[in-house]
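A lone chain, given as structure tokens: the form predicted alone.
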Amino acid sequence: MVLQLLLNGIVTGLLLALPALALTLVFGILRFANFAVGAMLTLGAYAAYTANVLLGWPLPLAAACAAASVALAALLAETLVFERLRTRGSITLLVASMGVSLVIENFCRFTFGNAARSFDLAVARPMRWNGLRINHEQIITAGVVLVALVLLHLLITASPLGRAMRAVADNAALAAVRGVERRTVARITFALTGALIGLAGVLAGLDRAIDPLMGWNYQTPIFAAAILGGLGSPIGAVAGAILIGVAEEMSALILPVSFRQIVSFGVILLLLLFRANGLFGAKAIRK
């Protein structure tokens, strides 16, 4: 029982890692928390549903379509909304992101209705290993997220774009003096994080039914993971996501399953009271 919950928690944490990483990347570079991350995750699930079920595309191609669609939506949000409000401060940007979230959510509701939907996939029996029940969706989630994390790590640490992103995150004014344009970096960052969130939406659609409010079920754990790891720290976001995933699954030992989001609320509350920088936040700020 405990090992099964631990396995489920690690996979849940990996699913949370991509949107938590997207949230922390935007915060690290632009210094505001993008509240629209949950709605964008929902948009990714519906984009994949459209390609997979309505157009008959295979799921890998549908997932690529979802990543591209949410990347485009994030780029539009940055260009039409956030970029124009950049000088108004982080609170204004946070409120604007709430508006973007409502627009995306209602677009999904208007286009697809409120009925729950799912991908067109063949039913497969779960595998058994040493008493553990492992389903195919968990294997796909773990594999896709690990590959995405490796590629993103290489992009951030070993590419000119990654150096530009880190330069803007450290000191945007100094980066501008050295020829790094913040606006271009911000647009690329939004497109990149949109692709990550879109991919997470597909994985979430494998785990549960797709409906207009599905992103809200992930919103609190995503924020809890990013805050726990330390906003602005990519490594912290991944570590925080896995810890939150495991903690939520383990809470089933003492709490009804429907109450497990209390764990995320509790983590956010404790961190704000006792360690606002999270586990890796202080290190990220010094860097």
Given for the second form:
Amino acid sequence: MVLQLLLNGIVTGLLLALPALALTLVFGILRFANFAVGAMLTLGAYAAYTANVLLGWPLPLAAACAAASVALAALLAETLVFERLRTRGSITLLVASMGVSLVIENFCRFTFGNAARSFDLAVARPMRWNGLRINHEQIITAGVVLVALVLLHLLITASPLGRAMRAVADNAALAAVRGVERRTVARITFALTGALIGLAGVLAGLDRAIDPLMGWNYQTPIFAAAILGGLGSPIGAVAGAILIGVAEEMSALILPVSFRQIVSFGVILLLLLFRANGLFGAKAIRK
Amino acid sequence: MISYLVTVVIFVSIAALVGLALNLQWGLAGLVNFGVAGFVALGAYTLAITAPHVGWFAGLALAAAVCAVVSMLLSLLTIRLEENYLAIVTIGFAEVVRILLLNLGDLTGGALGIADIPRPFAGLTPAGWGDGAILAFALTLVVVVFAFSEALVRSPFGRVLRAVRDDATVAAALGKPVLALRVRAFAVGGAIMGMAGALHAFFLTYIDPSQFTPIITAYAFMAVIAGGRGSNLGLVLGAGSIMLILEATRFLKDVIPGIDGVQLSALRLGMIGVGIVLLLIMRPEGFVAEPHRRLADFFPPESEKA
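With the form predicted alone done, generate the form predicted together with the partner chain in the same format.
Next comes the full complex, this chain leading.
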């Protein structure tokens, strides 16, 4: 039972890792928490649904389509909204991201309605291994996320783009002096994080029904994961996500399932009380 | 028709109260609260649970007090951190409130909610005039809170809050207790949201968790942005016009063919989102800008002295 919950928790955590990473990357470069993460996740799930069910494409192709659509949406949000508000401070950006979130969520609701939907996928019997039940969806999720994380890690640490991103995150003014344009880096980062969130939306759609509020349900755990890892720290976000996933699943041992969503909030409160910099100690979040 | 108008005016009053509270927290003190709906729900439920036992007035006071205390605790946790954290905590708080309301069935009635909430002056109003009494009560509440907010803005407390909002470091260097000021501003705003929730419960006499969605939060932000952050007059105008637009869009259904109820509500909410973004970009000061005092207001130039 405990092992099963641990396994489920790790997979849930891996799913959270992509949007948490997206949140933390944007925060690192632009210093604001993008509240549209949940809505973008929903958009990704619906984009994949459109490709998979309405157009009849295979799921991997649908997932690519979701990643591209959300990347485009994120890029649009950045160029049309966030870029124009860059000089107005993080509060204005926060509120604007809430507005963007409303627009995206209701675009989905307008197009697809409130009814719950799911992908066109053959139901497969879960595998059994040493008494553990392992779903095919769980294997897909773990595989996709791990590959994405490795690629992203390589991108951040070993490519010129990753160097530019880290330079802007570290000191935007200094980066600008050295010829790294913040605007371009921000746009690329937004598109990249959009693709990550879109992918997470597809994985979330494998796990549960697709409806306009699905992303909203992930919002608090995503933020909890990013804060747990220390906002702005990519490795921290992944570790935080897995911890949050495990904590949520494990809470079933002591709490009724309907209270599960409170766990992430509790984690946030405890962290803010005792270790606001997160486990991986990102700096400069205090005023 | 009259009863429809009364309903609209009461909803405008509730929106104005919530907006005034957010204007105090965000407009005046620079503290983002994304959990507005949670505070309104907390106020409504506090009233609904306590009013049958202690009477409507004590219930109203309790609703305000509970929300003030919760606001204080949440803000104490986060207020020494960046703005982002308060926003995150308040958004999570609203979710937690929703989940608790749904799952603490013994106390809140779960998804069924609470019915038969006593109204103020219920025994004194003639039959059929119940909504009229609530209307008068709502308008009185708005006027009182408006006057209170205006007095607050003009008071030394309001001045210091604006100073803290614009530059906390300078305010701290001048010896102002920045943290305490912020916590107080957040608590006062929370109390007003609690009263708005209580008014909501008085009017409907029946509440359930589905009435307190994040939409309330979105309206409040739209009202504050449209009205002009920091301007209470602008806020009331903003809240009024947004509610009017929203009510007017109900009739879009008759104009646009082939649109169903879900699509219509999605369209209206999407419009709010677009409105928030457009106003932030094009008219950040809102339609009634925050009044700026100049040195000359306090020390008129020699030539103007009689």
